[in-house]
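Only one chain comes next, encoded as structure tokens, the form predicted on its own.
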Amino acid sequence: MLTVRAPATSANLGSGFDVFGVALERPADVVRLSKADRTTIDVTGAGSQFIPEDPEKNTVGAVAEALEAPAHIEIDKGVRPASGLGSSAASAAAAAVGLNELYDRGYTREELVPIAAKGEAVVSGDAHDDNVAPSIMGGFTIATASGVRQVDASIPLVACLPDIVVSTRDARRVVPENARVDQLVETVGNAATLTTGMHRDDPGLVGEGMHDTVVTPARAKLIDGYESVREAALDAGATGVTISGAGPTVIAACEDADQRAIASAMLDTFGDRGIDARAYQTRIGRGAKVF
């Protein structure tokens, strides 16, 4: 039996959208994996009630099937589903990679990212990297057609998630079809500031970096109070707030001695509105890991 433990993470990052994505030292899955003759699967934890445990319907189920490794896998869910911190993508990033290593593949963690991505489109309905890479590599990740790039970062951020439900396919079709070459222009500037806080370890060039004007404000209509807790979390001393990956989680990026306060006042703000939240105190961690 092995046992990974594989984390949450946030994709997007403002202007990123369906390239970048971190790994969050918190929440995370953790995943206990054994040789059987057909691949079985028990859910527990958080939302695990609405997790399907029949393993063509279930994340983990595409993954053994692609590595044509059977196994009995028992998922313990850290990470709510539909919570937009990669709740499918930790399953699937733990179940390749323990079932390649159980069963001796030998692929790289690289390489793997496109079989986790396979689990992945069994919820989503389309295979993106952008939440499995960094679940299994760590770090940032940049995803695009030709690969993955990986950046070893620690950025501390504050990542609240409201007591509310914004699945991927309805945050997918409210996604602008069109840009003006303006938008595009500062979503590319945003973007390469983004990346090279990242490269720097620099919360300020990161929070600079999240700014986007396409996506984000697209999807911010879904979640209740979004613009004003973002207001509240600048306040406090954020450096960037942004959406995380579909939502309705909201993460901002800060120095470690802002995230205390930054994590009440967006907490309270959600409460103001009578919606119950949850905030970790987290930053850019490392990738699945085997016990």
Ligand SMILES: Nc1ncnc2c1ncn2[C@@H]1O[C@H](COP(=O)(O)OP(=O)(O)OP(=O)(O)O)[C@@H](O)[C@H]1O
Given for the second form:
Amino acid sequence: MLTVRAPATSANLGSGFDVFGVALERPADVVRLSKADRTTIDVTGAGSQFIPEDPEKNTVGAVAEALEAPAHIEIDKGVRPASGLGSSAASAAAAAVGLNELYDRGYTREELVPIAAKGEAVVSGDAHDDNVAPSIMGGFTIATASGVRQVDASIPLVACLPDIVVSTRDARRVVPENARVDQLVETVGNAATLTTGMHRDDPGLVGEGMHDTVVTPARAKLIDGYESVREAALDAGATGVTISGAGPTVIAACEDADQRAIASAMLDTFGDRGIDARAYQTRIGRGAKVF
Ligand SMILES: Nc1ncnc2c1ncn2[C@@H]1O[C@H](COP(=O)(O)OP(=O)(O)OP(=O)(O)O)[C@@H](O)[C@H]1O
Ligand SMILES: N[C@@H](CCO)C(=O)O
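The form predicted together with the named molecule is what I want next, because the block you gave corresponds to the form predicted on its own; please supply it.
Once more the chain from above appears, this time first in line as the rest of the complex follows.
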């Protein structure tokens, strides 16, 4: 038996659609794995009633198949599914790291990213790396066709998860197929600014780089109250606000001292619209850990 804790993640960060991602210190999935003749899965915890235990439909099943590593896998969900916090990815990351060790496959953390992404493909139809990469490697990650670059950062964040369901599959359907050259120029500038902020651990630059005029406006329509929540967070001191992954979580970058006020402002604004929510006062953290 081997236990792995894999963190929630926030992908895109506005200007880095399908490329950027960060690991969060919390919440996380805890996955226990033991060798078996065939893969079986038990799921408990947050939203487990909505998560299939069929290995063909659960992200960890695809990972076990890719690694040719059948196992009994117990998933204790700390990351609610369809949250925009990489719920499916956290389980896939934990399974990739754990089965790699259990079967002594010898893959590096970076080599495990595309293997874990095969789990994401089961769920959203696309094997996007931008959640599994930070959940496996930690910190801030830049996932491209040529591999993953990783930066250790510890930017304070507030992730506000409303009691709304937005599936990645649905959110990918509203992404525009084209963008103008001026939007391309603005996005590159914001992405470069955000990356510089991560290297300098500068919440101001990271927040500035989270601005996005291409994907975020299209997805904002799926989150009741998004614009009001974003404004309230900025008024409370957030340096930048955007949709976390495919949503509905709304994520803010900030200074430590402003976290509590930002969390309250976001919760109150959703509450004014009759929407229950919870806010994680967290920060960028480390990747999957084997116990
Ligand atoms: N191990 C798993 N953990 C969570 N969800 C899973 C898992 N395996 C399969 N799923 C399915 O994946 C879907 C949740 O994935 P989805 O990508 O929509 O949400 P998310 O991963 O929380 O969000 P995002 O990818 O935007 O961060 C649910 O429909 C769930 O049934
Ligand atoms: N980049 C993906 C992340 C999903 O968590 C999307 O936004 O669809």
